[in-house]
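First comes one chain, alone, set out as structure tokens in the form predicted on its own.
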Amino acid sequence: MTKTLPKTFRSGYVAIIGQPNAGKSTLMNALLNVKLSIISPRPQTTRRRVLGILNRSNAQIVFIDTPGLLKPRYHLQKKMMDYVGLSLQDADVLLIIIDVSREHHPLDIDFKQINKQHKPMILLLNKIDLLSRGKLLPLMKLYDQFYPFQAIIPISALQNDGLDQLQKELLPLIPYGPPFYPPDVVSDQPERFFVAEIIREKIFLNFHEEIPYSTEVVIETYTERPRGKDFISAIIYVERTSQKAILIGKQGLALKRIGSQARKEIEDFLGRSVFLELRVKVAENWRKSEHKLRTMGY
């Protein structure tokens, strides 16, 4: 039997935009509960638009995770800023998230510019922990004169912190309507998606200065098996011969321990054992190339 739906059901989409490393994808990991956009110190983790599905008594709230704010050099970077625009079209309230612990805060983003179609707007101050408490209030009024937010939050993703009260703030602004994805749905993405986003992950955690901006996973097999491991093949895609050889590390070993860690993750993620095969090509210039970042999904 269908459960009805009361009449004061609401449903949106709530896009977080912000600079990189802002904290966006721990906000959208900490609101569901669940991790789905991966994580790392180092900005411009997340690459592509990730949707997360809070699923309330009363209401369904789509969360969009988006790139960081940039000025876009090459194609990847213009694709990542699409994606952007994309989600700030879908949306139907914005939150736009600021990190509080930088020396300069950036009161040259044009909030104007964000919202043109004059959205509901929230600023989240993130990283208060970071922050002394003496500094909060002046920083609140500072960014009020800028833009009627609908609220200015201070909040901690990565502590939990003022989440309740950003929720208890976003439920009035999402428009009244019937769910768009069932009850017992977290992402519109398949897992062949957050497994290739987990092995990315690893990479970004093991290897410094241009190696994780330069490298791209795409699963090329993914065979669920009824009896057994399943079985996901996994090509990371570099720009160089010499990012390859460092990627691999000597005997190998580099590659292993990200194979290692990864496959953890996606056994954790899946909730089912799998056999994780690593391979490494090189795309030259593959950040740069129309035609090869269509090839790896963008």
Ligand SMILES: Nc1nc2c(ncn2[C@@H]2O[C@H](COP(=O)(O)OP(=O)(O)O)[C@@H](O)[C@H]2O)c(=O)[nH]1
Given for the second form:
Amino acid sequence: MTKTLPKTFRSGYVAIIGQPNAGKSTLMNALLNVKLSIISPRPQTTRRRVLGILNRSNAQIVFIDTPGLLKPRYHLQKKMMDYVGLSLQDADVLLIIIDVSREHHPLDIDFKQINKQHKPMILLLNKIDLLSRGKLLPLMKLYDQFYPFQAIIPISALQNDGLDQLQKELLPLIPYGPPFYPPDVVSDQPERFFVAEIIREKIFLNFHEEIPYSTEVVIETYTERPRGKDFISAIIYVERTSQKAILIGKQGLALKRIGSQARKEIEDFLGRSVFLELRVKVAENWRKSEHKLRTMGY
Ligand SMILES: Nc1nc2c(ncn2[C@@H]2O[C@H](COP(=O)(O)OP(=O)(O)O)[C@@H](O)[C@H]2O)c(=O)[nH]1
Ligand SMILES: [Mg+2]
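Just the form predicted on its own so far, so send over the form predicted together with this ligand.
Now the full complex is given, and it begins with the chain already shown.
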């Protein structure tokens, strides 16, 4: 049974593009008002594209959260940049997000190069909560010289500031058309994807240096049990034996901490209780191996 939609219904894809740590994932979560994309203070937390679907009475806007722009140094990073490329192709509108609390190098991002297909592009100056007032206007003028943006909008994704204006500017740029997804879904990824992402986030938050980057999480078993807790078994892959020891920790305490933090958040996300089992395995140099990456779904 399909309800007739108004002719003015809009539906389209909006890619969120920017450098590592600019606040792309924070922005998508804020726009959707749900935590879909994992966030950490470290760059390169997001490795794949994550769709977030915003359903409104007059539009369906599908946001694409992407990995941060970088020059790939190993195969995983190349894959990450392939996801950015695909997102650029799929998008109807591009949101370029910049962290204004860093030093500004407008030419770090080649706007024309990014937007080869001449799509409508909005520039978001993010983290204005960290910027002194007088600095904003000169910055907006500066970026205005570099590209004919549809709009330049100062925002704070963290504090939900400027997001109404963003939606107002964005809506008219979305093409007319029927929705791509049913109105009750928020993403195209299955639950197990988000479960793996939550575990990965806890690893990013609890470990330093190379460990988070050397880690991948694969869900091995995911059994829903209508009477009793769901059973989820995940494998945490690291690149070396020494990393395995660090991840497990003395008497398994480090791994236990990851497990309990992740389980709580998984339960919030799924809205039901789960039994979470974590195991650590070594997959030597998986980030550089095309074959291993493929088995991990990249
Ligand atoms: N102060 C401040 N911090 C922010 C804002 N947006 C994001 N952050 C922080 O910046 C870091 C990176 O955010 P994330 O969304 O993971 O960036 P991404 O790599 O572009 O996806 C996290 O520590 C966020 O809490 C903002 O508007 N203000
Ligand atoms: Mg991210």
